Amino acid sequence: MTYLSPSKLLRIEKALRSVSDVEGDFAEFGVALGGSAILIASQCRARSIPGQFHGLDVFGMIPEPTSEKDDPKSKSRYAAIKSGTSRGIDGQQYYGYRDDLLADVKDSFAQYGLTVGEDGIFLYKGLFEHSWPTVKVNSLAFAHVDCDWYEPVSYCLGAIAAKLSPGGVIVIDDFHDYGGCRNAVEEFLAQNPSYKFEDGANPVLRLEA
């Protein structure tokens, strides 16, 4: 249900615990099969401060990396996906090729006792720049950014920063995997010195309280 390594999941859990007293909702940009989204939504429901979970994804074929700030590795990865030859977890069908990925993800949430559309859990299908403006959220305490390429990562960071509460965190999945993601994060940090960079398998950007 997730491409994330155990070390990345543990860092997400640690980041979630660190915002237990921070006001705001939780969000994930790049839901894929829903594994990390289920973890994040569960933690959102369990904490004492009221909040909702918002998961955003195209729930289909990942968009192409089109920026000059994306590296050859990113473009090679997309070419493999587009060709139809990419394999999923344990050799299964790659999630982007599924006929109704959104329905599959909703079913996965249900297996863990979480009902999408209820319980303060919402999923949004479409490009981030189209779906995020429709999300009703006053503030964020936590956000997970797992969208690979320069342009979506850059957009997400700006969108999150406009809503993130002091003490809130952003976990970045692809910083050490794809150059476009790394470029977007480094530009964001240069423009937003109030964020502390905590390196690791999936770095954490923490807005100082």
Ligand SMILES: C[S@@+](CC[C@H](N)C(=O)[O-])C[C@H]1O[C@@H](n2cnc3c(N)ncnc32)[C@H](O)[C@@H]1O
The other form holds:
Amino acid sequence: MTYLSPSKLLRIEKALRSVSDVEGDFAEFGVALGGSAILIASQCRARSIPGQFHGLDVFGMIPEPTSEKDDPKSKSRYAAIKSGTSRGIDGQQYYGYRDDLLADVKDSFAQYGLTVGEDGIFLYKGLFEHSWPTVKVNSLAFAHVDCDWYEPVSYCLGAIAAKLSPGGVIVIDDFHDYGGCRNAVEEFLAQNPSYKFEDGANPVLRLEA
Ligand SMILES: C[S@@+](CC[C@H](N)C(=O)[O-])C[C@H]1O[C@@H](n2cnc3c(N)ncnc32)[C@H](O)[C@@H]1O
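Got the form predicted on its own; could you also share the form predicted in complex with the named molecule?
Below, the chain from earlier opens the complete complex, with every other chain and molecule after it.
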């Protein structure tokens, strides 16, 4: 149900614990099959400070990496997906080829006792730049950015930064995997010196408290 390694999931858990006293909602940009989203939504519901979980994705074929700041690895990964030959986790069908991925993800949430649309848990289908402006959120304490390429990572960082509470964190999944993601994060950090970069399998950007 997730492309994240156990060590990346553990870092997310640790980052979530570190914002236990920070006001705001939790968000994930890049849900796919919902594995990391279910972890984040569960922690959101369990914490003492009230807050909602917002998961955003096209819930279909991943958009193309269009920037010259993306690397050849991103472009060849996308070409394989587009050709229809990509395989999913453990040889299953690749999630982007499913007929109704959003319905499947809602079913997966339900298996973990989480009802999408209730319990303060919401999923939004569409391109981030279309869906995020419709999301009602006053502030964020935590965001997971797992969307691979330069343009969406760059967009998400700007959108999150506009809402992140002091002491809040952003976990970046693809910094060490795709050059476009790395470029977007490095540009963001250069323009936003109040964020501390904590490296690791999935680096954490922490806003000064
Ligand atoms: C690597 S997957 C997410 C993996 C997931 N977090 C997990 O636990 O396995 C990246 C997801 O981001 C989505 N995505 C990428 N760019 C997007 C965009 N501009 N708008 C909406 N979704 C996007 C893709 O469709 C894909 O489902």
